[in-house]
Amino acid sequence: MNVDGVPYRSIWVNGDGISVDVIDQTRLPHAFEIMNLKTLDDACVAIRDMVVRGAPLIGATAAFGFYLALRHDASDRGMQTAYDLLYATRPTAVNLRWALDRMHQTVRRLEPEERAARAYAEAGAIAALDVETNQGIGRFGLVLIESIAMKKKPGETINILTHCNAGWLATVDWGTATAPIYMAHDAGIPIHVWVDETRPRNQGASLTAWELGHHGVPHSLVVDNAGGHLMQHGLVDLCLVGSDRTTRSGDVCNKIGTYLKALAANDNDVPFYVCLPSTTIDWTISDGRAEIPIEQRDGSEVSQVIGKTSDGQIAAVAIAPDGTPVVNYAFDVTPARLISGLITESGIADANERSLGHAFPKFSARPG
């Protein structure tokens, strides 16, 4: 996608070949700067410190992390190694366990010797993939909107509601719950989209914002608790949001304060769809809310708020006084009964296992 005219993905391989750049997140949308990731080390602080983040990208970066610790230490502990460390640095993301057990089958059964150039073949493809995948998410997901512009007047302008960053910033590119988004805007169908500010972390505010604005797409920033004020009020014509991990079930646990608009889309009668690819379904499990383990952040994320000042230094500022106790959940579960529709790479599937596995019969045929 766009920054300022100039083409980027969110994670690519530097100019030497060998080390891997990544934009840096957490300096967003004040700073624009890019890390470069050369170690195992390197690849964990960028996935735990959220210098990027997003289910998919986080696949995509423990890849090529699991490539460039192969490059220091090829054996089979190294190789051991690098796949406990990557894996404990995000607990609910699914993609981060995908991409980790593609990596290493692709790779264990090669001397060592030849193992480190085969992981950084295959982690290209999987970010290869997830551009294909989240390109067929956007197809679909454009044909709703379609649909929904045909049911308006001519011109008249589709509000869609979002909520955290499902955009190209959380993916290799085009995002998840934006890739239709930048398709029907690409079209010339009238979106605006209403941005919820998404705390603790801003994530909608600092980078949904920052990422459809550099595109061209019409938005404005809400906090979180006007959603249900914007249903009620006819507002909203339809909420697309992301997904971290999807039971095979159709459950889906999502950033913190989703099932919240959910609840208020059924309330009013507004679609509300998850745009997902087939990497974040997890197969194993069916209770989202039982057997999703929700991550705990720190509790600085809530009391604390990371701005601009008026000077343009960029500090953290407390809201809340010292020494308060608090409680950070990163995540919720929306049931499947409040998903109108998961939108995948392969369609547009209800939110049930039938419908899922008949989307996906070559993973849902799998033992759990």
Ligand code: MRU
Contents of the next structure:
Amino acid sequence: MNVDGVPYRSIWVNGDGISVDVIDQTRLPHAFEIMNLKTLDDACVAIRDMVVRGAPLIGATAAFGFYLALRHDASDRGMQTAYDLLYATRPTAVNLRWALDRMHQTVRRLEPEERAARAYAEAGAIAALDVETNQGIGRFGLVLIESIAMKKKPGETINILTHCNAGWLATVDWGTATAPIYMAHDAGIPIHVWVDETRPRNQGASLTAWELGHHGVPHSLVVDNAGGHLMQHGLVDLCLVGSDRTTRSGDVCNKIGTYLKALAANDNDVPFYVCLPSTTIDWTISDGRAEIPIEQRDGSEVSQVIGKTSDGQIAAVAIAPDGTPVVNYAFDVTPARLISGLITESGIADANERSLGHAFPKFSARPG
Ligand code: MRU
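What would you give as the form predicted together with the named molecule, now that the form predicted alone is on the page?
Starting with the chain above, the whole complex follows.
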């Protein structure tokens, strides 16, 4: 998508044809900086420190990190080390495992001297697939928005609530939850987006608001606690969120707070849809609450807020008494029963095993 009129993706191969560039998302929205990744370690740090984040982008970065590793050590042992180190960077988004498995399977039978070149091509293919997939999600989501616009509010503004950043910065391009929004906006449907700030790291305030602003999509930033009130007063026509891992039965794990939005949507008859690529489906598990590992992060993300000071510095300020004990779960699970539908690149599925299996017969047939 465009940044000040210049088309960008969130990850791309540097002009040297070897290393990889990413947008440093820890600096947004206050500074637009590019970080160059040259080594396996660079890629691991970028994922772990959330320079890059969002399930699909984590997968694409891991794929490029695997390629960077093979440039230095393409032995079987080197490959395994790269796999293990990248796999350990973040636990919840299943795209990480999907991308690493695909990279490993692609190169493992090759001679070591052939592996890096093949890995380079495969990482590029993974990134390209993500863009294509999100466009597919966008097209199906657009049909949904069009039908809500036609049936319920012809000619009026459609208000969409989103949580965290499931935008183009969380993917390679387009985003998942934002792809239908960008397409509807570009098609001339009047859209307004309620952007949840998404504590503790504020991906909504810092990333989604930045993205939508740069694309010219009308939006308002709200505190996380506002969603229920907005829905009670008829101010939300549709919720669109992303997913970090979806079970084969349709439970969705996404940024902490998603579950509360789904509860409020259910109580107020607001359609609650999850936009996800099939790479986010974990076909090996069924019960999201019991089986998905939930990342716990450093307490400083809760006890501090990072922002720009009046003298232009990006700084952290404390918002709790020093030494306050903090618990910081990064994700929660929304049970399938609260989800109106799953918008995928293969169409809109009901949140259950039968419908997902129908949408993706090839994957669902795999043994768990
Ligand atoms: O901790 P993050 O910023 O990686 O969490 C991101 C999310 O929860 C997104 O909503 C999810 O990855 C879907 S992104 C297309």
